[in-house]
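The data below hold one chain only, encoded as structure tokens and taken in the form predicted on its own.
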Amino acid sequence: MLKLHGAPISSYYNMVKLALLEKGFDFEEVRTGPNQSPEFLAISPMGKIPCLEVAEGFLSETDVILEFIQEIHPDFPLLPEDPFQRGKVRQIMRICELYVDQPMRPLLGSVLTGQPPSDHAVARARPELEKGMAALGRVTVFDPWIAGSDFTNADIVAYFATGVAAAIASAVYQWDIGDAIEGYRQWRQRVGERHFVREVDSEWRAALQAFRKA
């Protein structure tokens, strides 16, 4: 059986996790948080998560894994068979992760324990992330879903990665990102009434409530 290691309070986690749910993996979930210790390093070599454990050994990084449980269980696909289609999928990733998501991570750990973030992150990060929701408005669909008909790999990471940016955008900076694309939030509704979504959604929502008291 596969084990993801791992928790629900991180965006790269849920992405793994929704698509080992929606794909039909049976798998078991292994939690624990990002750490340095020597024998969390031996399985995940920068200590990050999600992780994920197979019968030959161990993965890491969230896109490395998301091919591979692709490539291993192509019934219900999350990628295309269109060679270009594939790399529009692709693309949509990159931009989520690249230009949306890390703009806004310096500024995470002070929304997430109520510290102010300094001038220097605040001001530096929303252009960036301006510029990341243009590119991203300039690569989506919502056909219905965000690069066609099919529902793939970039709906599940764009659904996490702008989710954790517009949490961010509206406690910082009182900004609205789905006000940056045409479509976004009708597409971020149909997403999110997915089955599965919403199991994970219901998960991170008590870590992250379970994360604040501590």
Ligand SMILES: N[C@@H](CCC(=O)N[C@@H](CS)C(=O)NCC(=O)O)C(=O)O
The other form holds:
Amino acid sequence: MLKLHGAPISSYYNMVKLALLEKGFDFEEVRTGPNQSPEFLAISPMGKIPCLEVAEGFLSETDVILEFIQEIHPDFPLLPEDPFQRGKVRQIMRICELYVDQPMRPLLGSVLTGQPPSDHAVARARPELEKGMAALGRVTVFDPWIAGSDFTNADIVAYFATGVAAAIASAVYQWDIGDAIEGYRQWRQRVGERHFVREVDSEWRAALQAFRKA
Ligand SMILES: N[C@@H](CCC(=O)N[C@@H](CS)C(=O)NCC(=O)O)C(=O)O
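Please show me the structure of the same protein in the form predicted in complex with the ligand, now that we have looked at it in the form predicted on its own.
First the chain shown before, then all remaining chains and molecules of the complex.
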């Protein structure tokens, strides 16, 4: 059976978990945070989560894992068959990772812990996120899903990546990033209503609450 190593507080972990659920995989969750222990680095070379354990060994990097699970289980496809449309899905995923999620990462720790972020980080992140959201708005389709008529990995990655960015933008700048892209809010609600998204979101909320209490 597949084993997913990580924790539901992580947006990247939740991307893989949702894809596994949507595709109907039977899998086990192995709870761990990111860490630099020799044991964990042996299975996840940067010590990051998620990491997927399969019969042959371990895989890390979310986009790699998402492609792998599509290849071993082509039913309930989360990537279009058409090569160009596949490219468009991957383009949205890449924009979300590089230009929406990454600029906000330096602020995540302070938002989670309630510590004030550095002035440098605050000044730097917003213009980068504005550019990233504008870029995302140029490639989103919302018909009804983010890349077109089918629910794909682009919806999964965009949902969690923009979710984290939105939470940070709201806490640090009191900025609602939903205003940046026409159709974004309705799409987000549509995704949030999916059965497995509700499940993943509710475990994420519980994990966040537990983290803040601790
Ligand atoms: N590029 C990685 C990013 C994963 C990632 O950043 N995970 C976070 C948790 S959401 C993590 O492990 N952070 C710890 C660290 O950066 O050392 C992927 O695609 O899986």
